[in-house]
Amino acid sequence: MRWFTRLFLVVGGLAGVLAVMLAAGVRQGLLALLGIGFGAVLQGARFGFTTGWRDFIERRDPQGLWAQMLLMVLAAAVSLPLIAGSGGELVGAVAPLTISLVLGAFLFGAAMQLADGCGSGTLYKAGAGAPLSFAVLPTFALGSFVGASHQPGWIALGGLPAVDLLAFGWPVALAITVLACGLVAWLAGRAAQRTPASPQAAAMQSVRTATASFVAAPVAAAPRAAAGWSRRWWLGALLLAALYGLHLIVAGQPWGIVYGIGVWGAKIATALGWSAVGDPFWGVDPHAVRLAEPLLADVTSVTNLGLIYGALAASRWNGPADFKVPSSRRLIAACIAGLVMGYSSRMAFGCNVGAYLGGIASASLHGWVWFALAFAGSMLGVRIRQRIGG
């Protein structure tokens, strides 16, 4: 019977695909597809944002970081010349410096930790069906919808202009980008050397010269027990960034989650009976228009509803998906911290997607802030993930 789940998930999903471009548009259509695109990736090849970093703190195992580096690379390789060339009809993820980026990044990182995944890994695991995300999902639109309405406040606390690397010109851009990466690559390669307890570092003990390649040190160095997973990493970094350029191409604008997620929180508070009239963020254009207009019409929402599905019939291709049924004390944490992780993400300009790939891939600035700060933040979520359990 395997067959006609697999054929039911096809035909369903093509069937979605129709519907929303009857329903919006052919573009709205494509973008579904897309996002169907993503969710099967992401559940496919395990690429978690959250679990590579996680994977590094704890283990000293690169393999998540390189993948990374490697997605960035592509996606911007892909992005800049589009962007450059399209005589403003493609724009990127660009944000300025502000006090807010650094806090909100930094809680982000923390709170993505003890939920189990970032705004694309609450998506897509809650497609597959996974209790802890299927809980934190409403508590993350619910932390976006309000943190949205607080984002100008905290814009107004100040900081730095954003910086935009492509005044410098799409070339000089990307190879910043590339230089950037690779040196976090080889540094992530370097700790793991220094940790013997590692098995990648045990295997990387018996390289003699280190290279500072993000593409070449990961093949080199990765043990054999661990291939498959490896190879699920870079596979996983090569589609996805073929995704993104095309989403990027389709949408005119670069692949996002938060937005979309926190329209749908304040669509539900306007059925409750909440105004968005006065609002700074919500009762202003576009947004006013994003929560007047039908929920198939928003770019970011319509992606969105796609990579749930795409998660769905990935973790249901080859049978059903068993996931354990968490404590009562970790499925409360994990609430918590996706309320703080939507709310962090509107002061931080976006997720692990929006700000930290669409940052750098965009070469503004503001991703690498990011990273930095976020990548802080998980360090001190793993050590409270590690004391609650799970």
Given for the second form:
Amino acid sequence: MRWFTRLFLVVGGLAGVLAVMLAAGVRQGLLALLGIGFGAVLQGARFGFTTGWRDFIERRDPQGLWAQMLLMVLAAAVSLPLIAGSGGELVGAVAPLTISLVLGAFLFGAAMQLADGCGSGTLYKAGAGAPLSFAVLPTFALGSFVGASHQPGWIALGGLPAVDLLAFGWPVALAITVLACGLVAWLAGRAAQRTPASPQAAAMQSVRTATASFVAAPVAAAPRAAAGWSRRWWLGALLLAALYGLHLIVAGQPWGIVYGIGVWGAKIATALGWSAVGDPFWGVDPHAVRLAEPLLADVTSVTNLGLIYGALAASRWNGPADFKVPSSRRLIAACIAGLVMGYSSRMAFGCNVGAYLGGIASASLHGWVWFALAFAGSMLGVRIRQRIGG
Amino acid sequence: MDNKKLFRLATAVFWLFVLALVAMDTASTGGVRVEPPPIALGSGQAASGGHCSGR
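Structure of the form predicted in complex with the partner chain, given the form predicted on its own:
Everything in the complex follows now, all chains and molecules, and the chain you saw is the first one.
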């Protein structure tokens, strides 16, 4: 029976890709395919940005942070020479160092711990069927839509211009990025060494490793993996970096999440009678064009849809998935957090993917500012989460 | 209804909802759209898609 499920999932994915190609062109079909890859890897490896940070904040477990730094280095190594030599065909995620970036990243970091998922996390967990992420998705879309509309006003508060390290040449930009990522990984490892080994941390890693569908280890072997660097983390980083590079080559821009979710919110608002005319964000190009065109023509939307399907396929690959229904208190808190997350992501020029991964891999200083502020916000978010429970 | 059945039902409803919205959107936003080259690298065109970073 399992082979039938797998065949059904593969055929379903390919049929979806073909449908997107027919409706919106070859590029969009390829992006849907890459999106499926992103979702399959995120769910298959249980590669969570939110959980990686929480593991470190609560138990000084550095594995998630190490994997994220490895991903940054690999993505930068692939993308910086490509962007530098493309003559404008490929662009990075570069944004100014505004007051809105500082506020937005802090709020996003706090909210993502309460929503139990960042931008990519919410999508892949929704795809895998997590009830909490199902509930978060609509409020996330609403927040992203409204936040985008208010973004020009937030930027007008001021700040510093963008700092693009590629201006110093890609070898220098890459060297600075590698050094900075290495420093973060070293500091995380040092903090872990100073903290006594936590049985709870090992147990958490065991549970996630045992449910990581394409790198699943027997539960008996998982504690061993938890003591070092679990395979799911570094394998997930390697695969995500490869997909990130391919996405840049196909789309011409880095992988993003929240822009597409905002487009979904704007599309639904338009269907309900809202008009983008005169809106400082949605009423001007290129965003107005995105609303006028079909959803499948939008780069981030089509990748997001693929991601959700890829997560569904990975979660069912080894059989039916199980889930727990969260408490109503937890659901309400997560929905509010989703709204905040969507809004703040637009203040901060993106989420963990568009700003943190995309910014750092593009050698833009705003990626590092986003990381510092969102991590500080996550420390607060973890505390609030502990009070709420779950 | 047990958890597994509820889970399958929720997943099916979610995907039906998504497919219906995408189909309705595709049908209602027709018009002429210039299809971009399959791959941006080597296309000779500047990237034009919206991105979270504000472009």
